[in-house]
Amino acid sequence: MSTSPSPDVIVCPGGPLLLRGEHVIADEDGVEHVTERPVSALCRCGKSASRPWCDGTHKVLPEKDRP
């Protein structure tokens, strides 16, 4: 009995999108980010001032205007 691997794309409820290991996100500008750090964290709410980063402004969001 084999066990699967981790996933590589987490969605967290009214937060960001989590992302394991490497991965190459392409922001609204095309611009290519290598993620750098194990669990990275992708801003779904469209108002993280480090896009295409979370920087935890959902947290703030009315719950209607989170993603």
The other form holds:
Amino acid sequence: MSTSPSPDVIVCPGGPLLLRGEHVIADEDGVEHVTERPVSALCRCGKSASRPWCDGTHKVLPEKDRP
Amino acid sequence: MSTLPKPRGPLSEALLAALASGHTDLAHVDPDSPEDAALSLWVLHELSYRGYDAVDDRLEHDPGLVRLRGRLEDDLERRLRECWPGRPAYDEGFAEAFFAWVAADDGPSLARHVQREATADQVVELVQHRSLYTLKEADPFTFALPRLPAPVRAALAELQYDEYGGGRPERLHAHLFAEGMAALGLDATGCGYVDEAPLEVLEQNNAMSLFGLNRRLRGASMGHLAAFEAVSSLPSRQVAQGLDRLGLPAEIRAYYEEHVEADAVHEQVAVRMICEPLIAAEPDLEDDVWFGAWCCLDLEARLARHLLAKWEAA
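Please supply the coordinates for the form predicted in complex with its partner chain, as a counterpart to the form predicted on its own shown previously.
Following is the full complex, with the preceding chain placed first.
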């Protein structure tokens, strides 16, 4: 097994950004959101109805519109 | 603690008598219907979850009952494997192939029905059926935890920590569902609705327990988990919208709203950080990962077809 620490920020191809641990996210309007889970998923497609969090909407976008 | 259900045939009747008496040689008793077999297996599995008020906890590992459980589990597994079309061929990475395979599933959707058309009575019936699993949400997969290689164990523990409320009992998913049930006027203590459960609900639950309780099926358990998470986030929003349309209590809506965001995380963790590294560490398990995932979608489609046909006919 690798001895280097596992990543805390993981980019999911075509999907969200996973964030491990506690973070405060400032959204486009400067509003702050505090993570509440061991791992959180941040929207990267811009179409989530729960932004800044991912709600799975990327999966119904045409492939060219996915991040 | 659960309450024992009503029997549905000679095997479940003999099993309930055996649980009361402790005389557990049931080798010569056969089920007379799929319901009789499925209920018997559900009753046996429940000994490994919450047990029953009136039953000696030591019967969980009673040789006669373990033998019967094995017989019923073998039959369920054989029937599922006979229907399984096999794992899909793919060129890209596992995660991309898995998400594409789930997206191609065109089974009937109970969530879409709840969103657009369901009556309040239908929603209450669905909540009762879901309660068999959801009051012990995530538990079947926890049984697999110590049987997985280290990186997979770490990822599953992280996922389950969220399922179990991240250290806060009031956020435990099973508890959120129990609060929703109580707000609907339903009994959320133990398992009050097993007598109402159709065969399809019993088999959904039995498959999850079969995979979780048997170490050799840990690949199927993790595949099932990944498929379950991957078809949850958007459908949970549809259900929440349906509950809103019907003016049903905020507590039950809150359970589904929580799953929109939670499962958008969990599907990525389950596919990329659990199944993919599991297959890398134990390549022989890949078939079972896909098999378990297929079982999840197939058993849900069977339940959806059953309920939608029943409601259509009413």
